[in-house]
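Below sits a lone chain in C-alpha cells, taken as the form predicted alone.
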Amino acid sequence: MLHERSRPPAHAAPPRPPAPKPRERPLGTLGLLRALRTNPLLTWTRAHYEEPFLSGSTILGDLCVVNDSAAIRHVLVDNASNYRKDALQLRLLGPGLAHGLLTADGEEWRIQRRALAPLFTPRTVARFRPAMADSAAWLVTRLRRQREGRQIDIAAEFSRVTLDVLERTIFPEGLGRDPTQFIEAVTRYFDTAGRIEPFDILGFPDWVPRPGRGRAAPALAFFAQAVEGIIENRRKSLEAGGKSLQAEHSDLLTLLMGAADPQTGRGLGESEIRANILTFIGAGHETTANALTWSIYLLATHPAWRRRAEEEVDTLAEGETAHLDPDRLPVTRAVIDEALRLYPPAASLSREAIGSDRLAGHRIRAGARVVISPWLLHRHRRLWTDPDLFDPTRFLPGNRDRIDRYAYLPFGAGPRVCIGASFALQEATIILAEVLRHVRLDAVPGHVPEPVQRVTLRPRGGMPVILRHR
C-alpha cells in the first residue's frame, strides 16, 4: 500500500540519495555477467521498481523477482519450508560461513536457531548497553582528538568502533589480533567472496578455480587462525576457573560455547561455533558499520534532519546512553531506520523453490530462483511515496505502524529473520547518538558515494567527511 505522504522539515530541498539509475531495458548475457560481478545493483530495470512481479528465463535459470508483500510473506513465512537458500548464494558465502546460522538449512539450521535464540533475547541484548556506550565514548574521544576541519573516512571509523563493540560484548579477553587486521580481512573477504563470478552462475563445480576468488584465501586463513585462538583461550579460562568463572562470564562467546538446543539438548559442534563466530565478526560488525556510515552521510546532506537529531540527543545527560532504551530516541532511531530503507545491509535475498507453487497469481516451477530484493522493495513505486527521498518521518511514532511488515525488510522476515537485529539496532542508535552529541560530520563537497553490493551494501571506497567539533 502507499504510505501517507510525509512532510520534510520546512525550507528543506533535499537531494536524492545516490543510487544507480534504473535501466530502461534488461541487460544482455555479457552485460548481465559483467554487472553481476561489478555491482548487481546495476542490473535492475525501471520495471523492477514499478511492477509487483517479474519473471523470465535468464542465464541464472528461471528467475522471479517479487515485490508483492503478500507473496513475500508466502515465501518467507507461510510456505517457507518450500523455499531454501539457493546454490549460488551458498556458494558465495560457503567458504567462510559454512555450517553457521547464515548458511545452514533444514534441521541443522533449526537446531542452531533454537540454541542461539537465548543469546539475543531483549533482556540479554539490553545487558550490553553499557559496553556499547563505552565503545561509543571511545570513538568520540578518538574523533575529538583530531584536528578541526580534517577529512576522515567515517566508514573506517565505524568499522573500528563496531569491532570494539564485539570485543566488549563477545570477546572481552580480546581478539588476539590487531583490529586493523580484522577490518582489512573482513573488507577483503566481502569484496572478493561477494563477487559473482561467471563460473558461479554457470554452475561449475566448486573445485574449478574462480578468477579473483583466490584473493579471499588469505582472509579466510587469517579468520581461521584468529577464531581458533579465541576459542582456545576461552576454553583455557573456563577450565582454569571452573564453574564459578563460567557463571561470571556473560559475554556472547561463553554463551555461544555453552548454547544447546532446548528440545534435544544438543550443543554446537566446533565447526558450527567457528562459523558463527566468524558470522558475528564479519557480517555483524560490517552491517552495523554500514548502517551508521549511510546515516551520517544522509544527515550531512540533510541539515534540517541533522538539527532535529542533534536537538534530541543534546537532551541526554552525560553517560545516560549506557542505560538508555533506544526507543527513547525516536528521531535518532528513525534516521537509522530510513538509512536502512535506502541502503539495506543485505540488498538481495534469494530462495530456490523446492516444489511448484503460486505467487501473486503466477505459477512458480520447482527449481525456480525467487529473488526478494530489499533494495528494490524499499524503493518500489507502489509501496512507498517518494521512495528515492530521505525522509525519516516515515518511521516516527504514529507513522511506522502503517508500514507493511513485508514492504520493509532490512533484516529479512519470517523464521530466518536476522537473529542479531535488535543487537545491531541498539548498537547503532547508541553510537549515532554519542557521535551527534560531540562532533558534526559534514559531506565533502563534490563527493557522491556509490553504493555497491558485495554481500553487504557499502559505499565504494569508503565515506570521506569533514570533521567539526561541537
Second form
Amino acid sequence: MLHERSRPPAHAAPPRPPAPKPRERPLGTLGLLRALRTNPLLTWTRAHYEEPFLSGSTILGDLCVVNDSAAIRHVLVDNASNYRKDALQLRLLGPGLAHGLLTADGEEWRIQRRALAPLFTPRTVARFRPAMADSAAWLVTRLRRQREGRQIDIAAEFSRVTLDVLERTIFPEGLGRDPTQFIEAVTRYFDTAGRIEPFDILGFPDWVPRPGRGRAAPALAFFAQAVEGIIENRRKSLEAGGKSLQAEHSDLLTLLMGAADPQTGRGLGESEIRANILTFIGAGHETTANALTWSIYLLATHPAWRRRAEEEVDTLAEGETAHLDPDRLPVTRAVIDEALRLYPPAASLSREAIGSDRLAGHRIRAGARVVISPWLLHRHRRLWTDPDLFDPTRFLPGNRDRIDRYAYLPFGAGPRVCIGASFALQEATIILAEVLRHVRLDAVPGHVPEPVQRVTLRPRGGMPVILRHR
Ligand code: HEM
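Show the same protein again, this time as the form predicted in complex with protoporphyrin IX containing FE rather than the form predicted alone.
Let us now look at the entire complex, which starts with that chain.
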C-alpha cells in the first residue's frame, strides 16, 4: 500500500504522522486521472518533495510545481496581477461560491475585498471571542455527556462546532432551519462540488454534464433559499426597528449588508451577499474543523506535547477563553500551527499565467498552470529539518520568526491571502483550549488515519478517538 504505516510504539518514540509515501516515478495518464479523483496527494513523486521547481506537459496542460521561496513570492505577491486563479480550481469550488470573494477576479474581487476587509480586522475578530467560547462550551457539554471510553468521530464533532461558530457570528438569530438539515446540505454540496472529475481535467466546457455533480444542485437550492430567508428576515427586522444596521446587530451578516467599498461607497448586491455567506461557510467551516481534527490526532499520538498543552490550558479560569488573546496560549497555538504545517487544510493553490514570465530561471508560457502546494512545501526536504515529524517547538515564540515566510503558507500570501486567517486561528485556539481542559481524546489503537485532499485535506472516513473525561 502507498501509506507509510506508523510502527507500534515499542519504546517512547511517537509514531510518524501518516502521509502517502512519495512515488518513485510519475503516474501515467489513467493512473493520474484516477488519483486526481480519489486523492491528489497520491500523485506527488519524491522529486516534488526535493526539487525547488518541476515543470512538464501533462493532461492538465503545461504545469509547473514551485517550491522555491523567491518564485512563490513572485507569483503570489510581486507579480500577482499576472497570475489568476485557474479554471479548474474555480470549477471545483462550484457554482455556489461564484462571485464571492474566493472566486471573484479583477475589479469585482478588488471592490469586494475592500468592502469586506473591515469585517476581519483584529478588533472585529476579537469581538467574536465570546461567541466562539459559547460554541466551544456547547461542544464540551456534548462531549462530557458521552460515556467514558466511548469511541466518537471527532472530525464530525469539529465540523458541527465550526458551523456553530459561523452561525453565531454570521446569523446569531439562527439559520431558521433544522441545523442538521443545514449541515447535511453543506456537507453534500462541498463533497460533490469538490470532486475533480475527468471532464474538468480535460477542460470540457461547463455545459457537458459531470456525473455526480447533479447531486450538488438540490443542496445549492436549499442554501440559496435558506440564506435568502435569513437576509429577508433581517432586512424586515431592521426596517421595522428603524435603527441603524451597526447599532442593532454586530454580526457578520449585518456587517456584510452594510459593507461598502471605502473608495467608491458601493455596497454589495443581494447576490454578492449570498455568495459571500456561502463563501464564508465554504472557506471557513471545513478548513478550521480539519485543523482542529489533526491537532487532536497529533496530540493523542504525542503524549508529551499533550501534557504540555494541558498544563497550559489548565491555568485558565472558567470562562476566560471568552476574552482571551490566543497569543497568551503559545503552546496551544504552536500545536495548531504545526498541525497546519503537516496537514494544511488548503493543500494546493493554483494559478494560471496570463502572460509569459520567468520563474526560478525557467520560462513560463502564457496559459501555464502554476501549482503552489502547501502540502509539498511544508514537507519539503530543503526547507525544513525533519519535515515529516510533529514538532511544535518550531512555532514557539523565538523560533517562529526564523521560518521563511514563503515556506509556510497555510493561509496563502499576497493580495489573495486568506481574509479569515486570524478569525480561524482565534477560533481554533479557543476550541482546542476548551476541549483539552475538559476531556482527553485518545487515539484508537491500530487506526491510522489516511489524509485525503478533497477541497480540504481531511482524514478519510473521519477521525475516531476514544473519549475520556478529565
Ligand atoms: C484553518 C482555517 C483556514 C485555512 C487553512 C484557510 C486557507 C485559505 C487559503 C490558503 C486561502 C488562499 C487561497 C488562494 O490563494 O488560492 C484562503 C482564502 C480565503 N479564505 Fe481562508 N482559510 C481558513 C479559514 C477561513 C475562514 C474562517 C474564513 C471566513 C470566515 C475564510 C475565508 C476565506 C476567503 C473569503 C478567502 C478568499 C480571499 C480572497 O481571495 O480575497 N477562511 N483561505
